[in-house]
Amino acid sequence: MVVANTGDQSIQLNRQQVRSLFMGGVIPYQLKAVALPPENHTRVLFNTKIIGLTESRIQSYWAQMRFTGRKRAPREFDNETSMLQFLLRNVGATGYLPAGMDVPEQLTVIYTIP
């Protein structure tokens, strides 16, 4: 699931909006992605069923992205707790958790991977 700190608790998102948030695209709300590192479960999971590509293809675009100076990698944390805490202090933090982890009620979720 991918759940946000936002006022808005009616904020949804479909399955392209969530990639393009996390791909450093635009989409028509004020959120900014957090991640996972790369060897964690939750990440590999939520890459091969949103993002639709492997780690090395999005380390690859992230490493063109930085090089040419146009988007940066979400921030990444060491593990889903960390992840947690940093989405309850910052507004408009966007991350994904996985199914069935407690979700506190500042946090509202904005897409359920089916």
Contents of the next structure:
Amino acid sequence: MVVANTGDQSIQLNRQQVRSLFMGGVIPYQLKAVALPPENHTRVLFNTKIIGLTESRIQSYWAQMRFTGRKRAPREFDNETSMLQFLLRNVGATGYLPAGMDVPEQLTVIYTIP
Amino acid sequence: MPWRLWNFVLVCGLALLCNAHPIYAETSDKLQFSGFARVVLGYLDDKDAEYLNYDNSVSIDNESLIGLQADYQMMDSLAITGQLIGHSGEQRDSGIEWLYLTYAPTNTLKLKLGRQRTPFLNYSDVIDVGYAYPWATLPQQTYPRHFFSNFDGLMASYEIPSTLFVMNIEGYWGYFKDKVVVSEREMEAKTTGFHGLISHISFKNWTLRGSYHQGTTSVTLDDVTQFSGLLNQLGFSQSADSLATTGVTEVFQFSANYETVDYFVRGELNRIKADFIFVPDTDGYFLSTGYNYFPFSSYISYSKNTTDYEEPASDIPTGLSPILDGLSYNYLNIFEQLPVNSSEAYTLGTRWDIQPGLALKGEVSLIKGADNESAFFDIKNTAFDREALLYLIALEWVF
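Next block, the form predicted in complex with the partner chain, ref. the form predicted alone:
Complete assembly follows, chain above in first position.
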């Protein structure tokens, strides 16, 4: 599931918007994506089901974006717990968490992977 | 040699940097350092020719390079970026590849002012960042090396948000002046009124890019200019005009990528039209498909290009006097010496992503050209059959 620290709890994104958000694209909300490290299982699942690309392809994409001055990859956190702490502290921060994880009330689930 | 000095400086800088921060150096939120490096080992399986400076000895100093980029965020919406590259190949100058200011007044609009990479084709602005693409080298048939790699000017980028797709439009205007190698001749080139428009759209598994670029280019070729002046004085204006060293150059490009977790299909085509001698009209394309079996990806590619020069004029009469015959001979000789580089290449390769930021690629390409053409080969023996195998191993690193 994709969760965001947003006051507007009505925000719901579709898959394309989530993909766009995590690939550095623009969506109509002031959200900023954060990520887990490449070897993290939650990240692998997210990449496979939402982004639809292998980890190496995603790394290549960010290399292209960075060295053409277009976009920067989302900030990475060591694990789900540290990501959750960052999400709680920063308005607009958006990340992905495993399905079974408890989501604090301050965060909004904006997309659930079917 | 200048590039050796640059390499030394860059390597020292990178060594210090990477010693402190193994992967990606972030000295503060505002100042960030990053970089890329590639070591490309190449061998051409033919003693009668060279291809992209590769011959039948193993070489490592042709396409290997190292780059360092610094980004400093001066204010929320204002940043400065600089990039230094040290090339091992003598055909590429080392030094500042980029130096520009970025102003982003909104999250959809971005303006960049300064020295930037020229975004002719899909991978033109990352041609040196081998990690960004699957192949060991971009096909010469679609990515001719004579394209100048950067320009000084302004670029505007606007992204259109949508619930269905991501669309980006970029436009730029600028200026270029540097030495270029065209038709095996090094010349000073200047392009003014250089501008282009690029549209980029991502929809589900598709990514499409179309672009158009134009500029007025003049090259300094004193011998050709003097000969053209002589022809003009003698009244052979058609012949004189056909030796123009100034003219409009246009580049059209379209590319499509379709990729999933399991496989990819990528294609790109371009057309280059130039209104002056030494730059032929060129059509090129490549098609590549690959299968991903993480951490490996194997691919096959086919690329082809055709080049055509303007036909020589025929207003110099022959058979009337030895002087006119000599003039005609010298005139036609200029055209006969122009290298025709139509060729095709079949490539088979594998990329191994050893770890994030580090990949090893192995690739073999069969390059073929017509018997009477150069086909990008530097021919050492006239008996050369215009067919050779190029083996490449590339280690790609981003940090």
